[in-house]
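Quick heads-up: it's one chain on its own, the form predicted alone, in structure tokens.
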Amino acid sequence: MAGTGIFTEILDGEVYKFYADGEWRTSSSGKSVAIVNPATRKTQYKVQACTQEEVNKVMEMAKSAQKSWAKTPLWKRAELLHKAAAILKDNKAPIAESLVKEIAKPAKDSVTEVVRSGDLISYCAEEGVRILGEGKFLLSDSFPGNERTKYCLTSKIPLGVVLAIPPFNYPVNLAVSKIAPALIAGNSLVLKPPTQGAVSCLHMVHCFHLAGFPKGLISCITGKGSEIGDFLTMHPAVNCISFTGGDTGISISKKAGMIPLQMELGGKDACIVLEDADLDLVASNIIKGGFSYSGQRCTAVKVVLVMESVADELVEKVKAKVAKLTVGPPEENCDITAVVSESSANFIEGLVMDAKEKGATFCQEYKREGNLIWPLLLDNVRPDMRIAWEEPFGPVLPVLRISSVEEGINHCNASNFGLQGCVFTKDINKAMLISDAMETGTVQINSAPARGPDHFPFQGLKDSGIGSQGVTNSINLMTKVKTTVINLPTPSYSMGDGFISRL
């Protein structure tokens, strides 16, 4: 059970702790922030709101902690990072249960959370291990001009102190896919986590305490946005931000400074679909990438751009498919859940209404208790409704009939967001010529958006992020180059004749 077992430390009372220094403490402010279970609607847990004090006094501890683990061997930074993983995966149960508690999850997908968590630690240990194990050795006579005298080694180096703050819908994976490339690249860690996952981000932090990491190298502050957000992005401590959510993180760009940012800040993913496309694949990957998790993921499907000759049969199938998915609570793992909160559940509801007005086809009756959507297909959207561009986060998907593909790319393209897309088509070469097209970060060929693997670079163009992701592009945007560079008084060649002689 979360708060329980050897997760007792970190709750005090009805209350969790925030983690500072190796330690759990409770904040001196004397107050709580509350998180409401999406599903109930009643208070679940509550966790500390820290102080900008605070916040100074983690930033000091981050500081000094980091210039220790820099001098930490590699194999012992990646020694610590699976112990961490191997304790999280035995510890899946607790952590999985806050997640459907607090963020509505289906139980068997907060399981997955955990565990891929797990292995996203053990990958990026090794990963740190060669890539942070290498350097490059340039030679200056490479260059017009030059002679070879001079030598050039260039390795990486930590950046400092780096800021992770991860997004309600994947908590804790998002956390680790933060937190263990900063890790292993010499750097220490501040955690914000969100309201909503804010207490499954305090179990997995416990067990990177566990793991024996040193003290004051990774902190957990939690607290209002209001009170403390502004005040951690823009704290001159802070070398490195990454950030997952919203327009939040166009706000934080502006303020940051002059640091390396890693931002991904959601989308409008788009599938294009093609008259020689599998409709039975795709609606089956329609199901899958808009419906999953009630829609809450940023590499959702969120518009069907499909050719009119095929669109008839392709919204039978996916009509059918619909009818199918399970509605309700979490703990009974059905397909479609209560959304993150209440105010999220109005905003989807209000895009719905305006497609109402304007004449959008309801597949599905239209159906809401609370914060919970029955999932609905809105057919003959057309670019004049606000579905056809807001992203809902939730279970509602617009299909919007194309007469050809330029239509679809240009709609793709049109959107300020631009982080994944597909399209489904038998014809490679035609996939090829629309994947180049359209301004996404990545295009998925017969296939829904999808973050992972991992390991896969994960990016968005336009306002959906800055920077990429994915295990080694983090590693290697949480590190900068160190050059050394050897000046010879001689040009020098290798097993030339002569060379004594230059001595």
Ligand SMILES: NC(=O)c1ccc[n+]([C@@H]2O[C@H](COP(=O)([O-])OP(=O)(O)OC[C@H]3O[C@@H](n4cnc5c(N)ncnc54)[C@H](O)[C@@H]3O)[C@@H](O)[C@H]2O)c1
The other form holds:
Amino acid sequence: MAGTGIFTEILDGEVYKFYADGEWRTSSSGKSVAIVNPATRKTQYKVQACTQEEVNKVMEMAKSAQKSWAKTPLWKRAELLHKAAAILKDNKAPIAESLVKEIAKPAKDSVTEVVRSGDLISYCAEEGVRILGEGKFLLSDSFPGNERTKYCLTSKIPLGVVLAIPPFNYPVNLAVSKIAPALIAGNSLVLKPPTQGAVSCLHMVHCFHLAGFPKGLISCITGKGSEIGDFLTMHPAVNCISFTGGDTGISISKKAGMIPLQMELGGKDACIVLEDADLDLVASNIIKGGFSYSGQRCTAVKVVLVMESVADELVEKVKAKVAKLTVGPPEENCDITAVVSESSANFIEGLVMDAKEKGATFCQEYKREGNLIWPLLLDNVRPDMRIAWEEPFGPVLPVLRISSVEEGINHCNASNFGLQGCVFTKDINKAMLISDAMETGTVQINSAPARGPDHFPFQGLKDSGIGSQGVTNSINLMTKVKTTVINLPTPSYSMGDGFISRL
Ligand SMILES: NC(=O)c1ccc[n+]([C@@H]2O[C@H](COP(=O)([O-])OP(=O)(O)OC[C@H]3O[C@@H](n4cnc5c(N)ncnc54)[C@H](O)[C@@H]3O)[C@@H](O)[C@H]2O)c1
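What does the same protein look like in the form predicted together with the named molecule, given that the last one was the form predicted alone?
Shown next: the complete complex, the earlier chain at its head.
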């Protein structure tokens, strides 16, 4: 049960505490933020509404803890991360339970998220000891005009304080994908969890606490993004921001100072289907890609661009599979569960109604109860409909029929997003050319878009992001290169003759 057993100390009455200076604390604001269960629409949990003063203190502690952490041997940092990963996995049940209650993620997927997060932490620890344990050695005589009089040694040093802001849809996984690389690289970490997902994050942070990380190295500040968000992201103590979410990331990047930014933002992932595609494979990938976690995934298939000649057959196959999706409570592992909030459900409904007015074909009847929206496939969607371009973040999927591959690529490239895309064809040569032509960070051939496995590079072009994620890329992004140059009085060529006479 959330907030019980080893997690008792993170709860103060009915309000979860925030984490600072190695302790669980109650905010001096005396205020809390309610977390509404998307399925019941009732308050499920409460978290502290931290103040700007508390943010200042956390930043001070993070700065000073980082100094000694950077001097902690790499293998010890890795050891602590492995420990945290093990504690997290051992306690997957209460953490998964909070995911179910806070973000209505189906129970089995919630467990998967926690286990995957533990694996990510361990992988990061292993990768970190390797890539941070080696540097470069450069010789000056490879550049024209130079003798071999300079030896350049490069290594990677931490940035300082990393601010991590994950979104609601994978609050644990997308928090540890920032925390683990930051820590292994010798940084300290301040986490600002999303409101929906905050309690899951607090449980996860407690696993790091129990692993024995030094005081002040990790903090978790809760509160309204709109109240402490700007204060955090513009804080002078922050040396790097790793953010995953929607358009908020664009405004953060405009306000943040001269610091490295890792921004993983929205997407409108296109699924281009050619005439020769295996339509059964496409249909099952459209279901998995478009409707898993009710479409609330950055890499969900968000528009299908299918060649007219195979469109009828594909739509029929997808319709048959949509009919089999179960709809209901996350506790019962239903495929389709309530979307995260009422405003999100209203937004989705707005896109659906716009498509209806403009003549899209509804493959199912549109149905909504509270935040629960039944899965909906919209055929014959045209470019003048909002849903052709906007990210619904819900279980509704538009199908645009195309008469040429170029039309599909043009639609994909006209989007302001460029996260992922996918192409289905048996012709690998065509697939490669289409992949090259698509302006997205990743193209999947014959499979739905996906973020994992977590060590693969993951990045968005255009409004979908800055920088690249994935274990190795995140570690590198959270470090700086430092060089030391040894200057020799005379050129030194190894294995050269007469070195004694040059001494
Ligand atoms: N590209 C990716 O890797 C990826 C992965 C998952 C989700 N997403 C995107 O995330 C979006 C859905 O998530 P969301 O609704 O949680 O996004 P969001 O942008 O509303 O919120 C993201 C985070 O920002 C915080 N926040 C809000 N205002 C802030 C401010 N002024 N300053 C600092 N932080 C602030 C929120 O509390 C939350 O923690 C979708 O657009 C989805 O595509 C992208």
